[in-house]
Amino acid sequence: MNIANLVAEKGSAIVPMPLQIKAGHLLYKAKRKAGIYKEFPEFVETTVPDVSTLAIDDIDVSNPFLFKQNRWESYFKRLRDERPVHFQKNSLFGPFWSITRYEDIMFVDKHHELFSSEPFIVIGAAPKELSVEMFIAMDPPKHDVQRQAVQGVVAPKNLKEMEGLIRSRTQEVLDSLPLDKPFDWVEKVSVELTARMLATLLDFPYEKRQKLVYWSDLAGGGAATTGGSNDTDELFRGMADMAKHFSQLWREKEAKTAAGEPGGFDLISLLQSNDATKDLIDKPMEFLGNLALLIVGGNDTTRNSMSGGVLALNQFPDEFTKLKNDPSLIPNMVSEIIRWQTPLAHMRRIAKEDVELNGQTIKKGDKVVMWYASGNRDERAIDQPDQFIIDRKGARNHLSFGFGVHRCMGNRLAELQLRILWEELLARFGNIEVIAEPEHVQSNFVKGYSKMMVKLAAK
């Protein structure tokens, strides 16, 4: 490390967090106003014009409004049979590569010694000001280091004592809801049982849990990152708000600790416990980077999966009734809606080298985009992808969780919580009936939900 790195990062963790967040946010309005960033542009919501009628060249799948208006699945169907890499100069985020097939999609995922995940995972790019750093967007050793300082909290036996847990806030959610009235699920089950087990996951104050969740969606929803309706400034204040409440979550563990007192296997707890990790708080972009990660991670994915999957068995009645007669399915249709939703539409890499794939020339420096949405829908390697199919065979080998080195930490959690859910909807509800079109979440990262209407009926 260079003197001029030492100096700063021995500042870093003398100023307070927050400070360096309100300070980089100063900085940025003023590099804005003084002309030297460009005003991202904002994203003015248009019809979604038939593909049939786009050059295959023209095609561009960053557009956030093809998963708003739900008109995504024609996009993709078309670059994975006519350019399954598929190259778009004149995207807003820059140029980037579509893989958009299941076999090269694993390919890429399963090479990061030819694809690199830093600096981010997303399509587009953050203010230098807020370059967050988190484990996810790094490459061996140093993100192996990290990744294994917060995984025990997912381990099997931890899991195990979760589930009462995730149980009783599971039934409790459920209990509190209307019979025969329409509410709005997203608001009242996915976000609500997503909150609280970000809060458990934490140790975070109980009562502030819905901080957990806007935090994590203006993580993932700024325009000049992943095409969503967030504005800048708007990030910078929620992640000082953020970084406030991680601080003095991490001191008060810290004292309680000095004290005497045997530590929690929260994740805050496990960072302080190992040594690669245990002065993180000293490193406020990667501190920052890697909650927001785990938040994301614990947020977007199940939340959006607990609304798909009531969809999924609205759109496909004989599935609903098959899982009636057969609750068992339970576990295999958990699979079956991750894949089916796919929760994340994509993850980004930086090729390392020229590569060959599928006859196209991928150059050193390029930006390589995955699209699990697409490759979890492609006929070559699933049968029926576009059915949702509670039994079908091989259900989890789907893209969703990703893989290789940066496959989701939390896979078996998310899973978890989706069978307990669906245990408790079958126990207590004889129908779930979606009562209009839901409403879709602007983004091209986030494949989810704003709203979803539904009525009850009593079992």
Ligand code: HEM
The other form holds:
Amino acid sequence: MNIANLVAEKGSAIVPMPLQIKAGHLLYKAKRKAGIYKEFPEFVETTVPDVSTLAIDDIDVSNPFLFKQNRWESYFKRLRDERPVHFQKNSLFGPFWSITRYEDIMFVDKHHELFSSEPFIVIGAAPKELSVEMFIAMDPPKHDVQRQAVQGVVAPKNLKEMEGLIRSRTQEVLDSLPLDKPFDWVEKVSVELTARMLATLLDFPYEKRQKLVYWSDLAGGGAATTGGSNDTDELFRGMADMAKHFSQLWREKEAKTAAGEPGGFDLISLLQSNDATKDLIDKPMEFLGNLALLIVGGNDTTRNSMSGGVLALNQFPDEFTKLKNDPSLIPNMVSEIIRWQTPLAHMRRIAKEDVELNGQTIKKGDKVVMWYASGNRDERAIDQPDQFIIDRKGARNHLSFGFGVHRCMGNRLAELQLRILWEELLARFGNIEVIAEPEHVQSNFVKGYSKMMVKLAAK
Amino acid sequence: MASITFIEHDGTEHAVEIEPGKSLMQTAIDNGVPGIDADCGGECACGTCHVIVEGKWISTTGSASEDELQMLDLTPERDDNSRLACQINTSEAMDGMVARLPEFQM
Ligand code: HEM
Ligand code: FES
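And the form predicted in complex with the ligand, for comparison with the form predicted alone?
The complete assembly is shown below, putting the previous chain first.
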């Protein structure tokens, strides 16, 4: 048992949450100093080789530059065609299986009794001392109980209440954009809009909303977890700060309710009004985990879909014309954007027993990575998968939200935000032109953009 | 003709012919009944083909598997008579059955 859990169970009510994380951080640093933990090597960028020059066994799709250098398509195509269930024994993240075809990914995702989500769902390992408890990384029955407690906040019924607010906040952002002048779409639109949405969802102090983005980027971008470039000490400090802010928010809401103010539709109000979760604050790691999961889950996923859609319409200009001629295609296009972009490239599992899959034997205890990014381009399941087709038939049948009990809880919120964005964009602008190659994020998990320069034209 | 009636949340009714052996989800989709997304294509893995079967008909549809119950648990609009339409095989015995669509799919 690690210190965080120990403290959480034994003395959570007395030890404030940020201090618990600080204690975990000290322990982590001590272990690193004592050589128990090795510092994860920093990734140094080199040119990703042409996949046809490699032996099949040497292909390592955990290389975080595959997406950054935009070489991933040929790599996964080769795996799908030649070795759809592929074993890489020597990656920096340890040995792992890659599942690359649509049908096999569906199989793994559905069978949680064969493939466990514990202890974590990205390819690398998170520091043990920071084991906040997220239900995305729990198996049933514990997962089901925790998810049910919070799913109301993003349930379509609640979203209907929030739609007006999301729309007006989107309008504000779009109305502030310059015409005929280059700017970074990622920073000005995608990041800003998702920050506003998260602040709305949590009723988080609006002027501090960039903090949500910062914490979430920290949590998702470690070298050891996803091949990113964040350092672990910064992660601990960020998580302690997040714990502090979230406990404050909880206490303030509690005080307001006690003073007779009506409860809102935000996450914390909902948690406090539900018997199963009204004392969640007394279980700090679970409390933190649930909140962190919502901000991480809803941050770069939606952000990169907002950027990805613009890029896709620039790469497929006929589709842009089609869209302008028929804005009723927006809902279908939203699904197509989410498929084409696949904002989360993978989810990871651990085999709970030996499993035979597509001619390979996965051994109990092996790491299994479902590459949604590959399954969404599987010619066997999807017609012309590399094409972006806004009126594609069956556009909803993509893998980007996963399937089975862990299927994305925020899927309707993501779709709603993207639908509103495109409705408001078409109402304002005649064109959104990407004027330079976008920059891609360094990660094997987050498939997205760090910069994308665009120019807007009036309608 | 043996038929099943789907009732949308707003009350719109759709009577569709039963093709024995076809799933209730596919029957709805093939007849253009709105309100069923079927994102996973019938794999019991997305929960977006949720229907609420009326009254006594629930026993005619057979019983839900463990997997189905687990997916239904994630559906905010779950009801005692909730089923996933992709897990119901239609038959002539369902002539006259009514299935209501929830306001939203998960
Ligand atoms: C386009 C946007 C999004 C994509 C592509 C996406 C993708 C995913 C994926 C792949 C999973 C895991 C599925 C599996 O293991 O089978 C997941 C789970 C989850 N997502 Fe999303 N997500 C998006 C938006 C959001 C938003 C906006 C939120 C919340 C505000 C959110 C919250 C969650 C949560 C809480 C889970 C865990 C569900 C569970 O374990 O039961 N996601 N998402
Ligand atoms: S179609 Fe996905 S659960 Fe029925």
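Just so it is clear, the model here is predicted, and its values are computed rather than measured. Positions refer to the first chain, counted from 1. Whichever C-alpha set is largest while still superposing within 1.5 Å between the two forms counts as the rigid core.
Displaced residue check between the two forms: Lys283, CA, 2 Å or over, core reference: Lys283: C-alpha displaced by 2 Å or more between the two forms.
Residue shift check between the two forms, rigid core fit, Asn274 Cα at least 2 Å: Where the cores coincide, Asn274 still shows a C-alpha shift between the two forms that is 2 Å or more.
Flag for Lys256, CA shift 2 Å or larger between the two forms after aligning core: Yes, Lys256 moves 2 Å or more.
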